[in-house]
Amino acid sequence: MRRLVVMVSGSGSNLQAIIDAQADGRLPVEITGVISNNADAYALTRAANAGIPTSVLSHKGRKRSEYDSELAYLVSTIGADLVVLAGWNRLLSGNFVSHHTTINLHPAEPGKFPGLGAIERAFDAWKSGEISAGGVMVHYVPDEGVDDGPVIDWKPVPFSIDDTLETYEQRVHTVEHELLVDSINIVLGQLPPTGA
C-alpha cells in the first residue's frame, strides 16, 4: 500500500478530507504521519483522533536550508511514497523537494494569486470586475517556486452574484477536498511500483 505523509500548518480540513477518503475506500493509502511546523495546529488533533502519528518541527529561528534538510530526514524516517502539502504555509527549498515527490494544494487557478491569501485576493479581484471565477489546483512542487509547479489537476470555482467572502471560501474548501483526493489518486497511479 502506498504511504503518504501530510504536512500541515493550520486547521486541517484538507487533512480531514484525506482521512475520510482513506476510511471510506476512495483513497487506498496508509497515512504514515502528519507533520506540522505549528504546535497549535488543529490538524494535529485531527490526526491524533484518527490514530495517525504526528510530529512537530518548528521552523522558528532556523535557517531555511537546515530546517528543510531536517524535515526531509524526518519524512524519510517516517516513510513516504508521496508528501502532500495540505495547508502547509511555508515555502520549501531544494533541500526538501529534491528528496521527496511532493504535491501542493492551492486555492486558485493555475498562474493566479500565488502565495498566501489567494482566496481573499481572488474575491477582491472578482469584486473589482477583474475575474469571473476563481479556482483550486493541485500541483507538483519540483523546486522553490511559489505555486507554479506542473499542474496535476484544477477546477474553476465560479462566483455567485450574492457571494460574500465566507460563502465563496466555503465553496472553495468543498472543491479543495474533492480535488485533493482525486489528485492524490492520479499521482499515486503515475508513480513507479513500490520497490522499483
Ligand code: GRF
The other form holds:
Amino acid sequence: MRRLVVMVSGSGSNLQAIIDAQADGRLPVEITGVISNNADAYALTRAANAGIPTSVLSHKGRKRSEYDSELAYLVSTIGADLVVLAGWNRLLSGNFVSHHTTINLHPAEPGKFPGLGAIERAFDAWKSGEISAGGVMVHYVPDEGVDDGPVIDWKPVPFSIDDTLETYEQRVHTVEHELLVDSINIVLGQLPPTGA
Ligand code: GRF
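Since the structure above is the form predicted on its own, I would like to see how the form predicted in complex with the ligand looks, so please show that one next.
The next block holds the full complex; its first chain is the one shown before.
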C-alpha cells in the first residue's frame, strides 16, 4: 500500500475528502501522517478524529531553507511515497521537493491566479467581466514555482448568474474534493513500482 503524507494549513475539507475516500475504498493508500505549519488548523482535529498521527512544525521565524530541510526529514521519518499539499499555504523550496514527490491543489485553472486568495480573485475577475469560468487544478510541485508545475488534472468551475463569493467558493470546494482524490489515483498509477 502506498503511503501518503498530507500537509495542511487550514480547515482541511480536502484532507477530509482524502480520509473519506480512503475509508470507503476509492483511494488505496495508507495515510501515514498529517503535518501542519499551523497549530490551530482544524485539519489537525479531522486527522486526529480519523486516528491519523499529526505533527506541527511552525515556520515562524525560520529560514526557508532550514525549515524545508527539517520538514523533508520529518516526512522521511513518517514515511511517504507521495506528499499531498491540501490547503498548505507556504512555498516549498528544492530542499523539500527534491526529496519527496509532491503534488498541490490550487483553486484556479492552470496558469491562473497563482498565490493566495485565488478564489476571491477569480470571483472578482468574473464580476468585472474578465473571465467566464473559474477552475481547480492539481499539479506536481517540481520546484519553487508558485502554483505552477506539470498539471495532473483540472476541471472548470462555471459561474452562475446569481453567484455570490460564498456560493462560488462552495462549488469550488465540491469540485476540489473530487478532483483531488481522482488526481491522487492518477499519480499513484504513475509512481515507479515499489522497490524500483
Ligand atoms: C482550497 O481551496 C485549496 O485549493 C487552497 O486552500 C483551500 C483549502 O481548503 N489551496 P481546505 O483547508 O482543504 O478546506
